[in-house]
Each structure stands twice: as C-alpha cells, then as structure tokens.
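What follows is a single chain, given as structure tokens, in the form predicted on its own.
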Amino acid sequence: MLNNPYVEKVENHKKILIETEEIYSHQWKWNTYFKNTHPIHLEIGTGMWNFFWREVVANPDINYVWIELRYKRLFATAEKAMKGTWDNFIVIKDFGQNIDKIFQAWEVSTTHIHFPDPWWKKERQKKHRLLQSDFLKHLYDITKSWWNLIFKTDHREYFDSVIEILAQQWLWKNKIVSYDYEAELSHFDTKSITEFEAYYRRFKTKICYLEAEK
C-alpha cells in the first residue's frame, strides 16, 4: 500500500469518505447530507465506474452512493462523476458487509450488485461472499418498501445460492429470475450495461439477473 499512488489522491478527495467514524455519523442523515428528500440508490462495488457514472448523469433527481474497497477504483468512479456538473453522489471506501452501520432502515431505494467476486475455487471460500444471508437480511431493512435489489453474476451457482438464501428467508419478493437476461428481457440495453458485461457479451457468456423486490 505504500507504493501505492491513489491512496494520497482518496485520502485528499472531496467526494470520497474513507474515514469509519465520519462514514457511519451519516447513518439516517444521508438525506441531509445530500441537502434533498430525493431517492438514494446504492452501488456496492464499482467495477470499471461507467454504469454509475451514467446513472447520475442521466437522473439528476436521484443521490447515489458507491461502496468500495480500492484505491484506484474510488478514485476513478469519483473524478469520472465530477466531469459533470453532478452532485448527487458521494463514493464510500468501506466493506459491503458494513449496509447497517451506513444506513438505517428505510433509507435506501434501489441496491446494485454487479459481478461480485463468486469465491468460487475452493468450498470453503464461500463464506467469503457477500450475497449471504446476515447480509440479504440487512439490506432488506434498510431499503424501503416496494423498492428493488438488482443482482447480476455469469456464476450460476452463486446465482442459485443466493435464490435459494432468499427462498429461505421469505422476505424479498422474485420480481425477475433469468438465466440469459439479454436473450429473455424486452427492456435489455446495451447502452446500460457494465464494462463486465460487454466483456462478457464477446463471448456470448449468458448473464444472470435477479431483480427482488421489498
């Protein structure tokens, strides 16, 4: 981490919090932080940063909250949504395992999952990902009701673990389960798509897609 050259850049960035004290005196304020009553979406993990970075542009009406881990990624989401004249972001450098301490109940609209890491190469690497079930129950409290958990992988048994979690649990409502979004989906757009997915599309790998709702 030392010879790291993005840590001083989100250390020094205004639209970044990185400090665990300052993040979590935000939980139920987030609103007054953002100055508005708007809806609040959260990403959780930014991956290559466009997907959100369109998401604020084209909805001025909505604040958005990325979490993520590193360095290089907190940065570039961060300056990519400050080419504009938004401000109804902020990115967040904190575990994804952390929603309940960041937000109170009722607070968030809509969650983002995109590709998260699937563990999937050894058996007891499992318990290391974040679609489990202490962490479905949290997000469920702190997302309003009738509002949307959107989940994508190309890892189907991480796909079906997490159906299975939330079969269990009886809380979220399936709205959508595919297998093949682009193939299955009318309202599938390239224009909306992450950098994973374009990647992906090359090799007509098949994208899961869970959208649940509260």
Ligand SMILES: C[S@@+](CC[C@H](N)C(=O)[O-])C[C@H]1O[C@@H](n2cnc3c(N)ncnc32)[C@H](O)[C@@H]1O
Given for the second form:
Amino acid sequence: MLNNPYVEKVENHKKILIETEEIYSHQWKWNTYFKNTHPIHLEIGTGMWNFFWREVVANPDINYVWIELRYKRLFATAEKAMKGTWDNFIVIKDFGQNIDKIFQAWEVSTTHIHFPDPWWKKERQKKHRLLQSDFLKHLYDITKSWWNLIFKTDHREYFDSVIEILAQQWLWKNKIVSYDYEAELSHFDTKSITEFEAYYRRFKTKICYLEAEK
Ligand SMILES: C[S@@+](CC[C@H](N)C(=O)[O-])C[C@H]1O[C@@H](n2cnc3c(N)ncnc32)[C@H](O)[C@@H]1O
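Mind giving me the form predicted in complex with this ligand, seeing as the form predicted on its own was just shown?
The next block holds the full complex; its first chain is the one shown before.
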C-alpha cells in the first residue's frame, strides 16, 4: 500500500470502519450502533457508490451498510455520502465473505450485490468469486425472513452458477430471474444504475438480474 494516498484518508475517516475487531464487535448490535431499530440494507462491493445515494436520500428510515475493499472506493463512497445531511450509513473495509462475522442471524433486510468481480479468465480463479455456496448460506442466515438478495451481473456464466447453487441449497426462493432485465422488467431505471452497469450498457451488454427471497 506504499504511496496510496487513500490509506491514511480511510484510516482517519469517521464513517469508515477498518479494524476487524471493532467491526465484528457490532455483530448483533448494529441497531445500537445506529441508535434506532430501522432495517439494515447491505451492499457488498460498493465501488464508487453511484447506486445507493438516491436510496439513502429517499429512505431516511433505513440504515445502510456498504462493504468494499479498495481504499479509493471506500473513501469516495464515504465522502459522497457525507455530503448529505443524513447519517444513516457506515462504510466497512472487509471481505464480503466475512458477513457471518459482521452480522448475526436475521440482522439484515435487503442485500445488493452489483457486478461482483467474475474471476473468469482461468478456471482456478473462480475460487475467488464472492457468490459461492458458503457465502450464499451465510447470507441466507443473516437475512430476515421474506427479505431479499438482489444480484446483477453482465457475466452470464457467473449468474448461472449462482442460480445452480441456489437450486441445490433449497433455501432462497427465486422471485425474479432475468437475462436481460432492461427488456423484461418494468422497474429498470437508468437513474439507479451503478458505475459498472453504466459502463457495460455503453456496449449494449445484456444485464442479468436475480431477486431471491428468504
Ligand atoms: C466490478 S466492481 C463493481 C462495483 C459496483 N458494485 C458497481 O456496480 O459499479 C466490484 C467491486 O467489488 C469490490 N470487491 C471485490 N472483491 C470483494 C470482496 N471479496 N468483498 C468486498 N468487496 C469486493 C471491488 O473492490 C470493486 O469495487
């Protein structure tokens, strides 16, 4: 991390948690942290936070938790969010794979995962993918009943692998499965898309969309 100017900015940022001991100490106590009992919405792999700002403005009664790994993106997300008057969010530097240490059972309402790295170039790289069997089981455990996982990707093979795992697990109920959600779903909205989705749309890439319910 030598020469990365964002390391220090992230380390000193009051809305970014980086120490795992502190992050995991909030497990089952996030409502105490936020000082209310509002539902928690989670986004993993937030990137530059282009998606959630409209949500945050529109929903002061929801607490937002964003998990990201990269320093510049963590900082950009926290800074953009802090420009508003709202305080209902926290940014966490950790691997999304650690959700079972960050949250207790039934602590999270909706989770968004938009364009996670597909790790597709070599077969052996697929082990780095976020959405795998254990992760999806842990995500199920921390999610409240009748709430959702929303997953978008341009990578059809990754998408199909997730659908296959869910079918094997018999846990989540697939409410919406679309291989081209712009064409198929009425709630597609260009104003609510992430940085990566905007990029792929320039090439007319079809975007896969999954909404699964606990
Ligand atoms: C392809 S980008 C998508 C960013 C954003 N969701 C979007 O759609 O514009 C994937 C993001 O996930 C983050 N990331 C990759 N692996 C992760 C992991 N294991 N846990 C949390 N974030 C991760 C990367 O740093 C990157 O910002």
